[in-house]
Structures are given as C-alpha cells and as structure tokens.
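Take a look at this one chain, the form predicted alone, written out in structure tokens.
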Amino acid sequence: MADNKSVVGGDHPNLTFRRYKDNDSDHGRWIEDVVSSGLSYICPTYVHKTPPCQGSCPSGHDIRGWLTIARGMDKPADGSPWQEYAFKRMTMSNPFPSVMGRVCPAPCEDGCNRNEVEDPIGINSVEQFVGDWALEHKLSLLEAGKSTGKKVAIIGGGVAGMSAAYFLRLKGHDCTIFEEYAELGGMAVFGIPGYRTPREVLEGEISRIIDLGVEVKLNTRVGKDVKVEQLEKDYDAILWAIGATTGRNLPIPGADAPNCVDGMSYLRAFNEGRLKYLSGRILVVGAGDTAMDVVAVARRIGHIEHHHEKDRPENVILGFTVHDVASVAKRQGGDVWIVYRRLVTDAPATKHELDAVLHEGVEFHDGLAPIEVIKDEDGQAKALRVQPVKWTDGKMENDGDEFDIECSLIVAATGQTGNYEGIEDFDNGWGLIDSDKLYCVKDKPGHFVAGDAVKPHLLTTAIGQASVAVDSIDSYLDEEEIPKRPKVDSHHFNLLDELRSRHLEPEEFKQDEHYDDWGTDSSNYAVHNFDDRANAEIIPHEELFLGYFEYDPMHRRTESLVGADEILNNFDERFRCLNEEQTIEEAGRCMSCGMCFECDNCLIYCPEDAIYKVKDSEHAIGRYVATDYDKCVGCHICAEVCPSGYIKMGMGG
C-alpha cells in the first residue's frame, strides 16, 4: 500500500483514510478469510454494541440514544420539541440531568471514542442544557407505574435515596423516605458548594421525584426516632442510602485538637450558612474532589485576622456557634495550602477541578507526609509537622529532615465513613454497609443497599446503584429470584421498544404456523439482520472507520476562571451553559458507536447495489438499512466503510 498520509479536515495523525498500516502483511485469523475474486459466502448483518460512554458511566446512561435525539436523527413521533425527548430518554435512568451535567466529572468523556480523533463528545454539556431546558419548561418525570400496594422504606435522602424512589415508583411501589436531616439531597446539598451547583436546580429535580407520590418524613433518624424492627413490620423492603457524611480524622498524633476537622463538617458548616470566613493559614490534607471543594471554598470565603474566641472556625464547624454576617465585610484572601504525601500529577481530584483551585490561588505542597499536629499550651493546632517524601516503584521513602508547617486549621480531606449510631447491626467495621453484586445487604434478607454507603464514591455510581438495586427489590417483592446482571449492565437501547414506539413492531410470532419456516428475511413476525450484543460487548474504536470523521473540535462551555485577585467572595457559577445550536453541533460530533446514523457510506461503496434503505414509513433508529440478499455478493466492503462498525459480516449467503 502507498504511504499515503492523507488526512480528512487537516494534517492529524489518527485521520486516515485507511485502515491498514504500511508494510502490515499478517495474515489475520484464516476464519475470517473468506473473500475471493471479490466475493463470499458471508453477507452483512447489523450488530448492535454498547458505545464506550455508556460502559463507562456508572449510571449507564443511554448516551448514545439522548445525543441521536439532539443531532436531530431520532425525531420524536408524537412531534415534541427535541429536548423533552432527549429528557426522557435521559430520565429513564438519571432523574438529575442538570445536576449531573454540572457536578460529574465524566468518566463517559474519558471513555469516547471520540478521542481516537481529536476531543471527546462534550456529554456533560449536552445534558445540562436539557437538563436546564427541563426545568426551565417544568417538565415532569415519566410516569408512575400501577401500584403494587407493596411498601419500600428508604433510609436517607440523598442522591441515592432519591434515585431509588424515582425507579421504585417507575415500577408501582410505594416508598417513604426517612430523612435524619430538615432537607433532602444528602452530600450534593451539604457537600457540593452552592456555586456548583446552584439550590434551585437540585430543589427543581428532588420536587419532581417527590411529585410522583414519594412520601418523605424528614428530621427522623433510623435507630434512634424509629427502630429498624418496626420498619421491617411496616414494609415490603428497606433500602439503605445513608452514605458516608462523615469525614475520617488524621491517623497521626494531635489531630485530636479543636481546631483538625474534617471536610465533610466543614463543607456542611459552609452550606448550611454558618461558616462565613477562616482565620490564618488553612491546611487541606488530601487531593481528591472533596479536597478541591474545601479549598475552594477557603479561597472565597476568605479570612479575619481579629475576631473573637466564639467566633473561632472550628467552633462554628462543631456547631457550638454560627458567625455574624457584619463581619463578612472584614474579610481579607486567603492563605490556603493542599499538603499531599504524593505528586500533584497523582492527584485523584477531577484535572479540571484541581487547574482551577490552583489558578484561584492555591498552593499545592506535594511529597509531604503528615505525621503529627503539633499543639501550643492550649491544646490548638499550631502547626503540621511532615515529612518530606519520594516515591520508588509504588513505596514511600523518606527524602529529607521533617519540618513544621504553621497553620491555624486543619481540614482533613482523606476519606469518608457512615455514621451507624442505632443500626450498629449494619457496619461492617469500616463504616460501610456489605452487600453482593445484586445490592442485597449480606445476611440480610429484604435489606438492600446504595450510594456511598457500600463505598464512596461519584454522585452517578449512588444514581447506577439504586437503580440496580431497585430491580433486585422488584424480584424479590414479587417472590422471584434475582436474576444475574448482564456482562455490560446498562439502560441499553433497545430495538423493539423503538419500533413499538412508531407503531412498526413485528406481528405475533405463531409457532403452528411458522415452526417449520427457514429464513425471516421475508417475514413480518421477526426483526431480521439485526444482531443485539450489547449486553455483553462494548465496542473498541478499531471497530470503527475513523477516517470518515473530520477534524471537528469540542464546543467547550464558558469557563469563568477567578484569579487569585478576584476570588474573594466570588460565587459565581462556573460553567455557562452551550446555547441550542452549540448542544446540537456537539452532539452531531458524536460517531455514534455501535448503532447506524445513517451517514449512508454503505449504499454509496455497495457495487451491487444490495444495500437499500428502508421505506420512509418503516424507518426507525437501527433500522434505516437492509440488504437484499439475492444481489449480495459477500464483498465486505459495507463493513469496511462502516464509520460506527454497526456493519458486521456474519450471514450466510
């Protein structure tokens, strides 16, 4: 082959038109080695794979289907605007879009395709706009199903908790709600700052779950208000959504003073109003995301240098006081310190998060150990002493004399547990709760669990969790036995349901009359060519044609970045929303992996003209094709041109 390095939309590397190396002359697997002079006994099928964003989305989001209906292929049948379909079918396994497209960092994202090529699909962008849209339009959630008359309690009212009550309604079951505090939302309410996610928007998509008949008893704490034996009386099943809201302490000597809290106290003191500014140095131990929120937080809110004793941070952060809004007006910036036994290039936080704080103006001290808070004659952290460190081959290694660092808190940032005061039956020793795969509470039967709760971690996971766990409640309400998940568990795209949709599904299948029959092409009772891996394959971008697409950069939001001048009292969202033509050109980016989008590169390159598009009044997404197989000649050549490796060869001829 020629060494042609002819790109499509500019001089890029992956570009190529070609899918052959030069000088590859392996012979592949003598199987697939099929063609002669041009033709096979092997003709096209359409196979249908889990697109990389959605395998790695741990709510299992049907990306692919929502971004279809905003590139405008998957237009609605009853004539809706495009953005309440895109919400439904965003909903039926995420009832918080906007909250979503604002606080997840987009594992999805780092997992597209997409980025074989330039930039991956900008996902997060496109569900907040119709997240937003949603609201702004009140849009309802998908209905209720028929009750059951069975009755689920659900300890804890955060995200998980929520997400849970959104599916147990979907399926007809009644829920209620025990909230230990005086408002829903859990850690996206007490832990994620305002400024990232504004109140109205998480209060705009908790009310619309709770509208589907979700009762909620809040200011009610199980083990203590009321006993988990009489909710077992009370209810079908019970499913723990308790997270993990309180922030692990310093293991090292003196991180018993006042003045060493935890982020989870502290971020809870900031939202709940009562935390309004710092005094001298702050040191945040740790680097993840709960970190980055912490000093950040810090950053805004500022410091006093003169203040009264009551007025003490940690006081307010313990709950002992709250602080005097007069004295906002004499705050000064910050002096705000990351300490992280690691290298900033190791740092767990979401990169976007970490590039932020530290143009906000803080620094990062990193290969430092803590190994002991020193305290002065009053029993207050003065100081952090470290140790500095380097890391060989995975293991720490002391590098250098250990040295004191001064400070007036310290906020520990460096792990989550469950508070478990009442339902001490349930910890498992680390402040979680143990379950199976299926989300059942070991030795446990009726008990289920979800969220942070089996094991901090994304708001998404806590949305995936309870959705997984729902269905096992279902089965075992109904007194079956849970089935096994799919290799791929995911809300999958399924074909049936779209054709049912249009009014397009296949006649009943009659098996006196159609047991002896050889072949569906020609049959109304089968959906023919059309091969569903998706449970079981994700599929790989070597799969795809990526030739076809041209250079096409993400539409990126508006990021409004605060220098370290301009941060002090700056609460400004961060993000500004993509218009409607931005979200429908990005989602147009996306090369829709595993599913037809109908670029029609298979009818073009088809010698024999096999290929034919369906009639106008039988087309649906995955149906946009067939192949006529008395033309077919087996030449592969629809496969090889297939951008979105929906084309497979696999059908004898």
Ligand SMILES: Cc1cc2nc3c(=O)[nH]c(=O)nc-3n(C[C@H](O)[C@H](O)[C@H](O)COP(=O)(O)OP(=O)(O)OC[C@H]3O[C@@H](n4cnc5c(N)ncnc54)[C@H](O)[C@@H]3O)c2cc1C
Given for the second form:
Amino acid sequence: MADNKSVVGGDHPNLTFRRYKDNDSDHGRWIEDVVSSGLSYICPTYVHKTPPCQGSCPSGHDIRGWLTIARGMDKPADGSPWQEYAFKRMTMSNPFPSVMGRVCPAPCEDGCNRNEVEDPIGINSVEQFVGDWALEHKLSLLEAGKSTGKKVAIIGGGVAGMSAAYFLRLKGHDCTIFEEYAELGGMAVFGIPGYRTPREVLEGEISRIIDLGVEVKLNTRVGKDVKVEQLEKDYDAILWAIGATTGRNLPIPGADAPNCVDGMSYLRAFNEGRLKYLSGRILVVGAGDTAMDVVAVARRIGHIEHHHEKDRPENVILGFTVHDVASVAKRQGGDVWIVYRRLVTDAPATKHELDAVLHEGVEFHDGLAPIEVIKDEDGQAKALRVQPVKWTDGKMENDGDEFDIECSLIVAATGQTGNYEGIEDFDNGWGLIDSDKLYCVKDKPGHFVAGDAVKPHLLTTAIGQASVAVDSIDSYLDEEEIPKRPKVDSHHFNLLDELRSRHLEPEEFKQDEHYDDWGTDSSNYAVHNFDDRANAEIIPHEELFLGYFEYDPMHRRTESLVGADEILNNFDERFRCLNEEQTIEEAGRCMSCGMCFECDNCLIYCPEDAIYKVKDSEHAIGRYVATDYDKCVGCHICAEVCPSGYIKMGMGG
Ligand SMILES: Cc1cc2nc3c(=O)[nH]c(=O)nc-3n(C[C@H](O)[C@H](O)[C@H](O)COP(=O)(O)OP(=O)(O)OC[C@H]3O[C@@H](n4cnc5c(N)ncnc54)[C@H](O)[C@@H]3O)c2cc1C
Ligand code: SF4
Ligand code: SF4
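Would you mind generating the form predicted together with this ligand now that we have the form predicted alone?
All chains and molecules follow, beginning with the one already shown.
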C-alpha cells in the first residue's frame, strides 16, 4: 500500500490530507510488515457511528442518509423518485428543508469531515434542491399517527411551534397553535427579509404542516385573549414556543428618542410592507445577523430626500403610519453605517452575510462604543456620540477622543427578548423561559418549551428542540417518566428499520426454541456483526482513510452578488439552486463517515479473500459486505483501507 503514495495528495496543493511526509520514498516489506505481523484473533466488525455533520446539525438531520439517497446508493424500495425518498428522510427530523437550504448558516458544513480533504459537502445546497423539488411536486409530509385522543396547546406559531405541531401529529396527538399575529411564521416571516426566504416557499412548507390536521387560532395572544389557566383546563399539555420577538433598545442616555428604534420593530415594519424607504443616514448598532438584515434592507429600500413629516421612518416602524407605494419611485441609494464596539473580524454575523452587505455598499465602522444619543430641540436623535476603543487581551480601553456621528435614524440590533405581558409567571427575569435538558419548564409540570424562548439561536435549533420537547410531551401524556436523552442526540439511521423497509428483518426470537443456542452465527433472529454506537460516538476524521478521496471541490451555488450601484430596489434571491446533476455530484462527494458506502476497498485489499459481497436480495444500506470468519486471519487491512471508518477490528479478541 505504500505504493499508492503517488495518488495520495496527488497534484493538488489544496488537498490537505497527507499520509506520507514530503521526500519519503522507502516503503516497508509489506507482506511481513502488514500482513504477517498483523495476524491476530481479532476480526472485522461493522460499526455505525454518527457523522460529525449530523452531530453539528441542531435538528439532528440524517444528512449522510439523504446524501446516500441523492447519490443513488440507497434506492427507494417502492420505486418512487429519489427526491421523494430523500424528502421523506429529511422530514423525519425537519419539516422545512427548502427554508433551511436557503437560510441555515449550516453548522453541519463546519463539522463535515470533508473539510480535512478540501471543502465540506454542500449540505444545504442538497437540502434546498430536495426541498424545492418537494414543493414543486406538491409532496405531503409523513402521515399523521393514529389518534391518541390527547390535546396539546402550542403557544406561538413560529418555526418551533409549527415543528412541534408536526411532530405531535406524527405521534397522533391533536394540537392547537395560538398565535398573537394574523399570520404564522414568527421571525421566519417578520424577521428574516422576504428576499432571503421567499414567501411562497415559507407558505408552502407551513401549509403542509397545517394540512396534517393542526388547529390554528390566529390573532390570539395567550395571557390576554386567552388565559393560561383556561389552557391548563382544556389541554393535556402546553408547549411554549413564544420566541424572543422584542428588540432591545440601546442602554445609553438619549436612546428614548423616537427615531432610535430596535431592529426587530424595523424588520417587522419592512416585512409587513409598511416601511418602504428611509431618510438620511442610518446608523445600525451591532454586527450580528439581525444587524446584517437591517442594513441589507436599508440599502435595498434606500432613502427619500424630502418626505412628509408623518412619513418619517420611525413613525412607520412604531406603527403610527404606513408608507404609500407612490413614494417608492423617489427612492435613492441610502447612506447606511454599521457602528460596532469590537473589530470587524470579531463580528458575530455569518461571514458570508457580512461580506455581502459590505459589497452592497454598507460602511462598517468598528472600534466605536456608543455612549450617548444626541437629541435636537424637538427631542429627535440627530447624532450618536461614540468613544473610539481598542481591545487588549479581551479588555476594552479608550483610544482617542469621543465624537458625534450625524444621523437620521438609529437602529439597535444588539439583542432580543420575549414579551411576557400577561404571562409574567414564565419569565425567568431575562425575558426567556427556564427549562431543563428535556425542555420541561422548570417547576411547571405539563408545561414544555422550545425555540428562541429558551435562548435565541437558529431556525434549525428551534426545530431540533421542538422534536425533543415533543418526545418529552409524548412520555408525559403516556404518564411515563421522561427518559434521558442519548449522548449524541440525533435522528439516527436505524439498521433494523432499513431492513424492515426491505422486508429483510430478522426472524422473531423464540424463547423456547433458541434459548439454549450456542453461537448464533447461522441463526437469523439477530442482526449479525453490527455494532450501533451512533447514540454515543461521533466519528472523527482520524478514523477515516482520507487518502482514498481525490481532490474534488464543492459545487457551489451561483450567487448574484449585487454591487453598491445596483442594490436599490433589488429584492432578488441571492443564491441559485444547484441543478439535479450538480446535486447528485455534490452528494457523491460525501465520504459517508461511519457507514459503508460500497467502495469495495475491503474486498479488493483483503489478502485472504475473507470478505464477500452479500447477495443482492439481502443487500441494504450497512449490509453490503460480510466476513467469512473461517478465512479471516485478523490482519486488519480491511479496517485500514475502509475510507468511511465503518470497519473496526473488534470480533474475537
Ligand atoms: C432578523 C433575524 C434574522 C434571522 N436570520 C436567521 C437566519 O438567517 N437563519 C436562521 O437559521 N435563523 C435566523 N434567525 C433566527 C430565527 O429566526 C429564530 O431562531 C427562529 O425564528 C425562532 O423560532 P421560534 O418559533 O422559537 O420563535 P419565533 O419565530 O419568534 O416565533 C414565536 C411566535 O410566538 C408568537 N407569540 C409570542 N408570544 C405569544 C403569546 N403570548 N401568545 C401567542 N403567540 C405568541 C409570536 O408572535 C411569534 O409568531 C433570525 C432571527 C432574526 C430576528
Ligand atoms: S438544518 Fe442547517 S445544520 Fe442542519 S443539515 Fe440543514 S443546513 Fe445543515
Ligand atoms: S463527508 Fe458526508 S458523512 Fe462525512 S461529515 Fe461530511 S457530509 Fe457528513
């Protein structure tokens, strides 16, 4: 095997994996060194572990599973199109693939082992392709379960509430969503701008959930229109999915000026179609993802030089008036600044979004700590006073004289909190709800919580928490103790389910017949030689044979980056979805960490021909090869050359 040095690393300087050091030229006497000296009584076993992509996805997607489907290795038993089969696999853990594929910042890709070769797998590109295909072909979600007669109240119709409704319906529980506003979607609709998540995509994915038989009460605020005590009487359990929808204003003197607003109100006014332009210089304080959306919107809607007093942007943002469409024609490019205390390199925003807004003409001013809002004689903010600062060992120090930045509107994008009016009992003092790891509300039996109300994060996090909370609710409704969660808590591949779907499940174990069996290798009431460690272990890249994978960069979605001169009025989606061929090729880059992907390496390299392919009629994912233990000499070559780390020397010992 030392001979394949030439292919390892190849001609590609970008390929990070190297099995040998530069200028290594000698190889050992491999027959003796590798085969003979490796002889042992330990034989290969097939070990399933969780891939790190899945371990890093907060909704616990079986990513490797749906990539295996997309690349054509796992074919649907019923002959349905691969996209439908992949959609079913995706929606076991997340009913919003089209939205995720667009706006999830994809922590899964950061975790992907392929980063150790060249680029991660474009996981959310594949997710978007399948999600869009499902919408286009009007696919329904998995079917609702058999009715249990239990009823759950869900407070909040954002992504957490709707995902919970979906998972509850799969388990056969009835549920009602109570939503304060006239529309479902929460921050996915009122926070994230429509050009990032097109409304027809959101509506399509929402309506599929509602079609499963979810009752929805819009314009109903719990704590005002309906009391918690009433819900406790009418429902068997309550899930709080109320998000953290209120923005925080700046904690500095003068921030009570009417034209000093918070980012959440600003984005809601834009997304509801009320706010159509700004005026003068806009200062946005903060550099997280909300700040990026605020400035990106500001550059797109531009500003109007002379407008009527009543049309001042803050009057619209605060809900006193609405801009009329006619004025839109007068818009010009806006003067939009980000003011940030730390350095641009420390900005918490997704790097991609930050680069995009800079390209669109937003000015970034870092190292400036806001200290006061300066008002004019009418009480309006006319400038932001800032203190230049520098950072040494994480400590902020003044670095020069304070100065004023003139502006017409200040938008604080520095955090969000919940609105607990009428439900004060649930506020933990930080505008959030205290819960345990099983998403049970502290000291309130029968109450559960999920999503931003626990701690603001991402859509996928809200969905993952909703799934866990529904499992807890399910146990609670069954009057069982709520079980602890596994160490690696995901929607894992299950070999038994895979075998069942192909009618290959083991026979029933019969106590009377099989109790005294010695050795079970020829019996068919067990899944042989398979060790499922997915609940406990994530497979690191060190366990893979990375030298197998050749340089093959990611297929990136094309992105229309719009420059500063063209951004006004541009509400086009930035990313173009991969086409089917690109999607399949991208899925084909997956290294299938922790699971066999049928590369034949073990068959080719075994010096004793001890490994054989299982019959086609017995083939399933994870059951492609088997070992003849009469022939195996325990040399461990198969485990060495297994690219995906699925083979471990474990049997015998
Ligand atoms: C500007 C912005 C941009 C973002 N961008 C991204 C992104 O690109 N990618 C990403 O993954 N995440 C992003 N996020 C985060 C993501 O939107 C949230 O994590 C997610 O929406 C949280 O879902 P949720 O259901 O917990 O809460 P929400 O979406 O906030 O939904 C809560 C719902 O509860 C309702 N409600 C509240 N109180 C009551 C009550 N008492 N009675 C009845 N109804 C009530 C609210 O009206 C709301 O509809 C962004 C967030 C913001 C603010
Ligand atoms: S939801 Fe996000 S983290 Fe999970 S697979 Fe999709 S892109 Fe990755
Ligand atoms: S190579 Fe495939 S299985 Fe491995 S971490 Fe990346 S996406 Fe997941």
